[in-house]
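Shown here is one chain on its own, the form predicted alone, set out as structure tokens.
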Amino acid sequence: MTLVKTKIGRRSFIRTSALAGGGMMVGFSWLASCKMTPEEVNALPKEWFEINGFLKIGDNGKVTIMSPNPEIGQNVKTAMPMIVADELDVDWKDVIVEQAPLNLDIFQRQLAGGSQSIRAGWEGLRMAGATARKMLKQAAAKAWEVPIEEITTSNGVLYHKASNKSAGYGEMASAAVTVQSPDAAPESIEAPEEVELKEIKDFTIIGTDRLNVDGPDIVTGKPLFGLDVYEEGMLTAMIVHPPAFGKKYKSMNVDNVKSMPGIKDVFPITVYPEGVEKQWSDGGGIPELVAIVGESTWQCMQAKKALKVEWEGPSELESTASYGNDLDKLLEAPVTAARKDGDFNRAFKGAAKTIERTYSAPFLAHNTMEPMNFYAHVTDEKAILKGPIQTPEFLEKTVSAVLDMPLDKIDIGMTRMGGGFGRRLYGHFGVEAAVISKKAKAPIKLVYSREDDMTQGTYRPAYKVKFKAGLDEDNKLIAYYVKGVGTNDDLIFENRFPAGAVDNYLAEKTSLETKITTGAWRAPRSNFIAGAEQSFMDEVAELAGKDPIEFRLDLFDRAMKNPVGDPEKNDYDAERYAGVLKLVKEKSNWTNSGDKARGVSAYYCHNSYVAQVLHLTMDGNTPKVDKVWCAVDCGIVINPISAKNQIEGGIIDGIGHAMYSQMTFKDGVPEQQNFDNYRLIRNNEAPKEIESYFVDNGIDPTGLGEPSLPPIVGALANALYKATGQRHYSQPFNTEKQILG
């Protein structure tokens, strides 16, 4: 049995009221949503649609989570109220959930990113749920005149069994706010100070497959998202911008083009004026832009093609073979290390064997399905703003100062993303819609199309990265270096692996900084430096003559029985780590694999661990993935089937952008700017099948939106130089050599 107290400091977690319509609402601090079929909003009383941010009993017995979570694609309108359910042990079928506006008084973290929802929200969901449970358990102990402690609970029935009594969760709730003693005047039932959380084995949602809430809306093509959003007298809003970073508005034929049909204003806009503080969540806004506005998309798009915009000043940038450059001399000088154990260059000149090796990556844009858009009105009195968005709060800041309006005066609602991967973290886009607004003096929705999307900026930083490692007689990894530099970001996790299984270990890190808005991508960082350092680590254990699951699995034993350093500083559990890599060698078969061109790799980010094995097979120059076995921890999984979609969509999306995915620039102008010429994965060369499988250890969950992309991309390059003998050390790997797309 677990008992978690409802209080966290002096702010009471819970609480509760009752509801005009009857049943009883428990209000808490992490929740996330699914959305109500028309059938079941009929169903429902008016009043519940007035409160946000509670967990609302009805006297029909149905179970309503209104979630300040914004749905990115990870599935969380599921998995949240699978957690809820369970600890309130309520039929699933009875679950319904709304989607939260944003609102800082009740909720905390509306954010999503770091996959690290639920890894958030676990004890909190579940304290919610038990306690909404325990307080119908005392209403009905009070009405039955019976102890608390015989009354149990299934599917959202409390019985007791002595008298044969019964009652659903529907007929005892609003008398778990109110009840009536014998003889005694009507009396409120407080919040529990402590509730007990279920055992991990009494479980009856959480870990079963649950299928997305939002399926067949999605499928039947019911407006959920951005794109979808429609409101009265609404108009469409396009945007142009500077083709080269660094240039700026000058002129532009305007009167040519508000004749054009359907063209309501042409004009230019600075998105953030000066003294405005931004919020970290800007980072990728371009400041002056021109704003077409006019009746359809369509209309605006041609209007696009007809206006000529003259805009000055050089391009800060240089092309892509100059900040290759800048990367390399950056490499090379010296910068004040990160971590140090023990003398790394003493040891690397007196080991009897050494390697060195360089590896890059290009920049990469986003390219979620569904491009930037975002809906917004502005008047003198108000701001009300709609669209998908991974930070509402970081955006409802900057409208504010924008406009100069108080933030109660902002409304931001969350429609579901059509996809995010880090580009909707930054909400320059629903600045920009708000700013139009306000200027067209009309309500908008901006849509970039795809070419705004990937030309406009925010991309994947470029990186490279230097490893060194040296080896004693025995073949032992004496030394290892690792020294990474990208473009306004420093790359290197300094305290993970193998940190603290490496007598003589150095880390250092610097950045490159330069006009390209860079941002988070999918697996910040770690999609790069897992990939380069385990390709790296397969290069170590050949020169050592080791298999590479056993080289790896003694450095992970050196670092449980005897660790390098303070083992408090190493961000990785060793045991847990050698467990996915033991886990996917035996699924795979690792051992009596042969000659087949497999490759390894495990990596630790977001606070899980991965291992992966790919196996490939070659078409005369062109490598195809037969088959990924996958082993994860990621402590206890609420929805497999889930899991293992968000499994496979990482393991897909880093092969893809591993292989053929890159941004280059000439005279500061991106060259990509459609799919044309900008290589995604194509349905066919994704991996033929998927193995995915779960550690199940009882540990509390942590992230599993992002992990299983980093390592993906070592195993495969671990993979291709077994079936062509080519090591890969530039992405994307298609532009080395014989690798063709």
Second form
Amino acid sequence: MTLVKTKIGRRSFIRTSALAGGGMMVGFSWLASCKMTPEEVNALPKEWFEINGFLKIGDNGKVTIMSPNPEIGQNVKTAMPMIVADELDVDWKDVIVEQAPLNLDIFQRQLAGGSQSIRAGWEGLRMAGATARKMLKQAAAKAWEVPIEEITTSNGVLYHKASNKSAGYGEMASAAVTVQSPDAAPESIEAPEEVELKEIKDFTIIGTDRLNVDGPDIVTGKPLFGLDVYEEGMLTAMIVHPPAFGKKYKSMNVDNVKSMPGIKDVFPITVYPEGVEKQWSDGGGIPELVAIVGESTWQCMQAKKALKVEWEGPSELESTASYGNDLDKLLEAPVTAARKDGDFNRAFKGAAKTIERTYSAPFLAHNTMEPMNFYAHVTDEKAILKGPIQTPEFLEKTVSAVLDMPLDKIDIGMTRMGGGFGRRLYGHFGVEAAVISKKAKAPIKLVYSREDDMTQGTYRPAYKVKFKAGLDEDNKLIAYYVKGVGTNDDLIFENRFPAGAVDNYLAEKTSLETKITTGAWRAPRSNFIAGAEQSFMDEVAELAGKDPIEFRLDLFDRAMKNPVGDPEKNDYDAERYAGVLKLVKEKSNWTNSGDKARGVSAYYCHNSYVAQVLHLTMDGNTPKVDKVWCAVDCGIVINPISAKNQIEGGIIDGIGHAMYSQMTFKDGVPEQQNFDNYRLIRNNEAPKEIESYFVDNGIDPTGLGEPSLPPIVGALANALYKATGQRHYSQPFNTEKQILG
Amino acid sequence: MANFSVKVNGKTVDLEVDGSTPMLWVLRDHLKLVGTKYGCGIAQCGACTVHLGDNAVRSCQLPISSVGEKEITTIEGLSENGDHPVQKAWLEIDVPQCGYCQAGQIMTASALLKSNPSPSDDEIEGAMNGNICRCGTYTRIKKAIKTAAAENTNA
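Now that we've seen the form predicted alone, could you pull up the form predicted together with its partner chain?
Complete assembly follows, chain above in first position.
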């Protein structure tokens, strides 16, 4: 039995109240984790105690779980209520999941999710369900005059077996809120201080397949997304941004455009005026833009085409070739070590066999299928904004500074997001919408064209990494060196594998400042370093004459039994890492796969472990991925059908970008502007089959939105090598040495 | 600007717009049928797919002036209660992640099955290659189409 406290000090994670019209309401902290000492609590952000999720049980027994988080595609809107419902012990078919209505006082802050949602929310969500269940049991115990210990629950029904009494949750819901403190005013009803959580074996909803709660709305085309916002009297706005990174607005001729049908106004805007400091969440927001406001999107698009804008800026602008050279130079420049175990240089010099390889990857656009957009209605009194954003609390701060308006006059509503991949952490488009609305004195919806979206910036950085490895006479890995460089980003997680498994280890990192703006892209840094590292590891294993899985398992064995350096520093668990490799080895029947073109890879990021085997065949110069086996350790799996969907998506995304995608630049101008020359993976290029397996270990759940993407690039490169004899060092692979179509 | 009369989801609608306006924006901005999505504007991503008669077409490249008498069906009009075999299969296989491209995927898939009730894998890929899913739900899309095709055959 696990008991958890609903209060820490005087602060409570739970608030309860009666429901108008009968029933009970339990408010809880959506992303709270409660396993903490009082000292740790003091360090917690205040919003962890803010009540922002609600559970309502009506007199009819229907349970409504209101989630403050908008959905971005990871299906947390289904998974998180499943956790609440399981602890509540209710039938899933009686559960209604609602996105919290916007602008309610009771929802103090809408928090954004990400890969950490389930991990952060796990305890708090369980506690909420368990609290409501305990309150219902208290009510039944009182009504039936029996001890609470004798009350049991199942599927939304309370039982007292000895007296053969039973009651649905709905029948006890109204009484449940008054039983603990019968004379309390509705707003000061106390929740039980301690509640009991279920044992894992007693879960009835967690670990079972539950369909996406928004599925019916999605397949019937209901308005869910930011671009679907159409408010009364709303105009459309579009922007024109500088055509090249490094250029700025100079002037424009609006005469021919202002008279175009439907066009209301055309004006330059300063998004970030002097004195307003950009936050990280403004990403690559461009300070000065041109705005077009009109009646309809098509009319704005026509005006955008006709508008002639003059830009100014330096004649020397960045190109793919120039920053490529600069990254190469950085790779050779001396830097301070990020981690050093033993003496790499000496061991490498004395090694029996050595190998050195360099890998690179280009800038990538996020290319969410729903381009950036935001609705804004700014008046002298207030600013109402609405759209697809992962960081509303940050957007609110920037908008407050830019409009010089107090925070409490600004309202940010969140819609479902047509993809994120990191892009919607950076809400400069919301700021732009607010500035345009204020100047146009009208409610507007800012719409980025695909070209605006793709050429705006905020890209996945371009990276290069150099590895060196040395083996002794027994083909044991004795020296390992990694140096990573990236544009506006360094690349290396120095305490990840194989740190701790090699006697002489040296990790270095540094970054190159560029004008081409960058931001987090699905599984930041891991999205490149994993594939590079796992391709290199394959070559090292080959040099050692060992099976690539056995070679890795030996290293994990070393990290487990006799770790190099301080094992506390290593930010991975070698046993769990080895566990997924063993599982994928077994499931893919690796040992008996013979000459088949198969590649293996394993990686740890976002607190989850993933190992993959990819099998492909060549159709002429075109690789066809026949099958991917994927083993995952993300602790307890909440919703397997949806967890598998995330894994499949990450695999397809990873293969696609490694094979086909890149942003290149000539004199600061992005050379890809739309999907005709930015290649994304298509239906026929996806694996024919993906099998996913989970390690069943009862560990608290961790993220799934990102971890399957990084390693697949290594599995792909290693399988390509088996099929073609060609190693791949430079993404996208299809442009490398012209061997792949 | 000119007056047009178009048939959308079984209803005739009259409106005054520029003849060059693509049906995508007529549907979204003028008729508030927002299930049809904007993705690229150049017929490369398939998010805006609707049926023109029985054919799947990219509505971003379909000026209202070229529609004429032909009937347009959007995701909102594909079935009365969201129970078209393709929609049902999409739910059963739990295809969507972010969901943005799925209306277009469903419109392409339903047109495919209308002309070819039991397509081969190659035929499915051939028809679906014009629809990008950035979340990577392609394997489920294929599976859902096969599920819907099986239901068609059994029915």
